[in-house]
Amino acid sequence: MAVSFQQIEEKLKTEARRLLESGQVSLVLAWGRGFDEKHPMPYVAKGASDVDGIVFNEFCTHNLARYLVRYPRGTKMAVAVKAADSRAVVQLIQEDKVKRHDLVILGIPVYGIKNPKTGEIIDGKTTCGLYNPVLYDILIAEEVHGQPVSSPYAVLAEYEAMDQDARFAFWKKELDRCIRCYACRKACPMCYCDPCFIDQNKPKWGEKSPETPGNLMYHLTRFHHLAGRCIDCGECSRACPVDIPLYLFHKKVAKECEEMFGQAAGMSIEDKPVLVNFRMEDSDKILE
C-alpha cells in the first residue's frame, strides 16, 4: 500500500482543528510551510485558524518531540509523530519532562521519507527500523505492514570492521571538521540540560573553540550523555551543517546498550532508561 502524504496531511488537520476547537489542547505540534516544499519547517497551531498552515509530506523529517520540553508543565499539548519521534516522546515521559495526561499524541505511520539535503530515502538509516508509531492516541493513517525491515544497525558494518585505532582515526577526522554551532543538540530531542555542560564556566568542562580537544570533548560527552537514550531519529546528522556522521556513534552506543539490557531506548513507557535502572539480570559487560 502506498502512503499517501496527502491524504496524512488532510486527516493531521482535520484532527489539529478538533482538538483546538474542542479545548481538548492549547496547541498542536505539526510540521508548516518552508521556504520550498522540500524544507518544511516545525509548526504550532494554537488556534482553528492556524490549521491550515499545518503540511505533511516526504520532506517532515523533524523530530516535534524535541519542542515538548519548551513550554510549562500542565500545557495541554497534541503533537505529531513519526515512529521514532514517538520513541523520544516515551522517552521524555520516562524521565519526567513531560506528563503523559497533558499530551494528545498524533501517530503516522508512514515510509519514504526522504533526508532534504540528498533526496535519499532514510526508511533503513535513521528511523530506528519501524514504520508506525510505538505510542499514539490518535492514529492518523493505516498502520504499516508488508514493507522490508531492516536493522536499525545494519549501516554498522563497515565502521564495526575497524579496528580501535582506525575507528579513532575516522572520528578525530569527522570531529575536526565540527565548527562548534551545536545544531545536533538544538536538534535532539533528548538534549534538554539547561545549561549544558559545555557552556558551563565553573567547572569548565572543555574548550568551546573549534580546534580537536574541545570537539572531542564536547562530541564524546555528548554521545555517552545519549547512551540508552537515543531513539536514532537521525536529527543530529541531518542539522550538521558539514554533515558529520553522528548517527553512527549513537547507533554503535545503542546497539550495545540493546544487547547487554535487552531494552531499545523509548519503547515503552513501563521501562525506565536502562543507565538510570538496577536490575540483577543486567551484563556486567559495561564495567569492562
Given for the second form:
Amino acid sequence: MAVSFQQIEEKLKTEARRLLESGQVSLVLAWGRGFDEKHPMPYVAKGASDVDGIVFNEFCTHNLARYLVRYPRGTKMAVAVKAADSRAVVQLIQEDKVKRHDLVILGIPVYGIKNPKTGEIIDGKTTCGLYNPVLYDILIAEEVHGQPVSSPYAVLAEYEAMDQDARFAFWKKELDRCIRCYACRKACPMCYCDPCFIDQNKPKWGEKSPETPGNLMYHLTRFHHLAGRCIDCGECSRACPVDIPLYLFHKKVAKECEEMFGQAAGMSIEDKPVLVNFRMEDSDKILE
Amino acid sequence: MSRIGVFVCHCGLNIAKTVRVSELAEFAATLPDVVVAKDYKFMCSTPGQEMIANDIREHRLDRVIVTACSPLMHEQTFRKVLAASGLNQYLLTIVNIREQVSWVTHNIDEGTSKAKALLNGAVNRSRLLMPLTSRVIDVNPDVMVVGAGIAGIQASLELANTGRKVYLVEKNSTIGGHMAQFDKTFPTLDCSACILTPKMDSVLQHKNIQLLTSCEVSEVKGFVGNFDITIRQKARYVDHDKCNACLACTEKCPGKSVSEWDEGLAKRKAIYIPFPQAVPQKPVIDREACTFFKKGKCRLCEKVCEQKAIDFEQQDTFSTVKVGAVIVATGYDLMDTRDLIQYGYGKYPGVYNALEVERLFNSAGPTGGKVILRDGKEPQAIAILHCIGSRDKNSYEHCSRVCCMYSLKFAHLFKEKTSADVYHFYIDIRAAGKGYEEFYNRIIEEDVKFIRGKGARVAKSADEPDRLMVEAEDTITGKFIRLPVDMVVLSPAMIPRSNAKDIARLFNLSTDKQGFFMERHPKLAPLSTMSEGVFIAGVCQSPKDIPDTVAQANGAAAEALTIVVKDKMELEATTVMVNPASCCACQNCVRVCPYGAPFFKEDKGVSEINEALCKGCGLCASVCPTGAIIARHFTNDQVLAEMEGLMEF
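Okay, that one was the form predicted on its own. Can I see the form predicted in complex with the partner chain too?
So here's everything in the complex, that chain up top.
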C-alpha cells in the first residue's frame, strides 16, 4: 500500500476543523507551507480559518511534540504525530510536562518521509524507524503493516567497533565543527529546560564560544540529560547545519539504557522516566 | 577577602606516618587568604581545641579548616569550638586526610601530595561558605518497634516502662517470635515459655503499648523525631474487639492446614490460634485453608460464634502512626536446607532441622514432648550435624553463633528423653559465653560422642534400608567415618528474613554481604543505623543468642529514648532550596527524593521544598538539569571551586 500524502493532508484538515469548531481544543499543531513545497514548517492552527494552511507531504520531518511545552499548562491541544513523534508525546506525559487528558493526538502511520536537505528517505539509520504511532486518539491513515526488520541500533556497529580513544577522537573531531547555533536544542522535543545549563553564568558550566572545551561541555552534558529520554526522532541531526551525527551518541546511550533497565523511552505512558525511577529489580551494573 | 586558619592534625602517627604534616602546614600557609597554618599532635584534645580558639581570636579568623579524621568523628567537636568563639559553625571545613589519605597508602610522597590537593580544594571552597542557621523541630515522643520476638518485646517493655507510648508491630497473629517455639534454653535449661510468656502477657497488659499484630509496615515517611509510618492491618476475618476467646470456632472448623508454629510437623485448623499461650489469644482465619473462602460454603465458625465476631467481609486496612524513633527487630529465618541435597533434608523423613527438633521436645508440640520420628519410632542413634550452610563458602560465610550451644542442648535433651546414642559432627565447638564452656563440659560427661569433622553426606543405609548413614571425615584420626543412625539433626545457617530487603528499603537501612542490617559503627554504634532515629536489635543485625539479643534490645530502647526524651531537636541547616527562575518543571527532584521533601506547585509551575522533610542529601540537586536546586553548604559554586582546587594538582 502506497502512502497517499494528499489523503493524509485532507484527513488532517478535516479533523483539525472538527476539533477547533467543536471547541474541543484551542489549537492544532501540524505542518504548514514554508518558503517552498520542499520546506514545510511547523504550523499552529488556532481557529477554523487557519486550517487551510495545513499541509502534509514527504518533507514533513518536524517533531511537533517540541511545541507542546510552549503553551500554558492545561491548554487543550491537538497534535499531529508520526511514529517517533508520538513517543515524544508519551515521554512528555511520563515527565508530567503535559497531561494526557489535555491532548488529542492525531496519529499518522507513514513511511517514506524524506530529509529535505539530502532527499534521502529517513529510516532506522537516523531514527527509531517505526511506522505507526505508539499512542493516538485519532488515526489519520491506515496502520502500516509490519514493523522494520532491522534494529534501530544496527547503525551503531561501526561506532561500537572503535575503542575508547578512537571514540573520543571521533567525537572531538565532530563536535569541533559545532558552531553553537543550538538548532539541535531547538528541534529536540525533550530539550525544554529554560534556562539551558549552558546559558547560565553563575556558575558558568561551559564556555559559550564555539571552541573545543565548551563544545564538549555542551554536547556531552546534553547527551547525558537526554539519557533514557531521547525517543530517537533524529530531528537534532537533521536540524544541524554542519551535519554532526548527533543521533549516533543518542542511539548508543538509548541502547545501553534499554539493555540495563529493559525500557525504551516513550513507549508507554505507564512507564516512569527510567533514570529518576528506582525499582528493586534495577541492574546494579552501573555501580560496577 | 577571607581570613582562613588551617589546622593540621597528626592523629598521633595515624596521619603523620604517611603524610608529612609539617610540610602540609607550611604549604597551607602559602595559599591565598590563609593567615595562620599550624600542625599539632592531637587537634581534638583540649589543648588542640584551645589552640584553634586562641587563633580565631588572635588572627580574627572567619573560616577554619581542620585537616584530620572523618567528619563523622569530630565535626561536632570542632563546630562547638567555632560556636564558642563566636563564629558560625558552618564556617568550618573538615578535610579528611586520615580515612581518605593516610590509611589508604603506604607511600608518604603520595600521601602528602593528595593531602595538599584536598586542602587546596578546601581553601577554595572555604572562601565561599555562608553562615547557616540550624533548624529546631518538635520531636514526637512515641516509638515504634517492628517485630515482636524477644528483642521487640524487651525493647517495648523497657520503653513503655519509662512512660513512652510504644507501637509494637508484628506480622504474625501472635507475638513471641522464634523464642516461643523453643522448649528449653541453654545453658541453664530453663523453660523458654516460662520466661517468655510473662513478658508477652506484660506487653498485652501494658497501658503504654499498643499491640499491632497481623500488621506490616507499608510506607515510611519523614525522618528522625517525626516519622509518619503507614501500617497495613491484614484482614483477620475475626473482629478482635468482639471476640471473647472462647475458641468454639476452632473446635468446629473443618478446614485444615499445616501448622507454621510446629514447623509443619502438625496440622492446625483454618481458624486458629497458633499456640495456647498466644498473645493476643484470639483466632484468625487462614484464607488459603478456609472452606468458605475456597468453596463459598461452610461458615460454621460464624454459626457457633455467640459474639458475632466472625466477619468474612473484612479487608486489609491502612493507618498512619506518628513516632519519633523506630527500633527494627525483625529477626531471622533458618536457611532452607533442601538446597543442600547432600544432607537429604526433605527427601529422607529421618532428617530434621533444628527448629523442628525444638518442637519435638516441646510438651505443647506435635508429639507432646516425646522424641518420636515421622515414622512413629523412637530413634536409637542420632547424629547432630553442625554448621550446615554457615561457615561455608558455598552458602553463607558467617558463623551462626548459637548452633553449637543449642546442639549441645539437644544432645542433653535426647539423652534425657531417649536411650539413643548421640553423635556430634562439628568443625569446632564455640562455647564463648557465661556458663557456656561449663555446659559443654557437662554434656561431654553425659556420654555424648563428639566427632571432629563436618558431616559430608547423609544417605540411605545400604544394609538397613530404613536407617540413614552419615558420612564424614574424623579430622582427629584422619579416618573416613560411615555411621548408621535413625535421626539426623541439621543446624542450619541463620539468615536474614526473606523480606529483610524490603524492610531495609522502607527504613533506608544498608545491609551487609549476608543481608543482615548494617550498624552505624561495628564497635561504637552497634545499635544505630545510617538512618538517623532508626535502631536495630537482635538477630536482624547478626546471629546472636537470647542474652545478647535482650542486651541489645535494652540498648536500643535506651538509644531510642535519647531521641524521644527531648521535646525539641536541632537539625542540620544543610537543606536545599529552589531558584524558581531556573526551574524547568521537569519534576526530577520530586521523583528522586527519598524523604518526599520537594513538591510541584501546579499553579506556579515550579518545584518547592518542604524544608522540614529535607535531609540535605543533595540527590535533587544532582538530578536538576538547570541547576535550579541549590544545596546549602554544597552550592554549585562551592563544589566547583573545590574541584578546581583539586585539579590544580
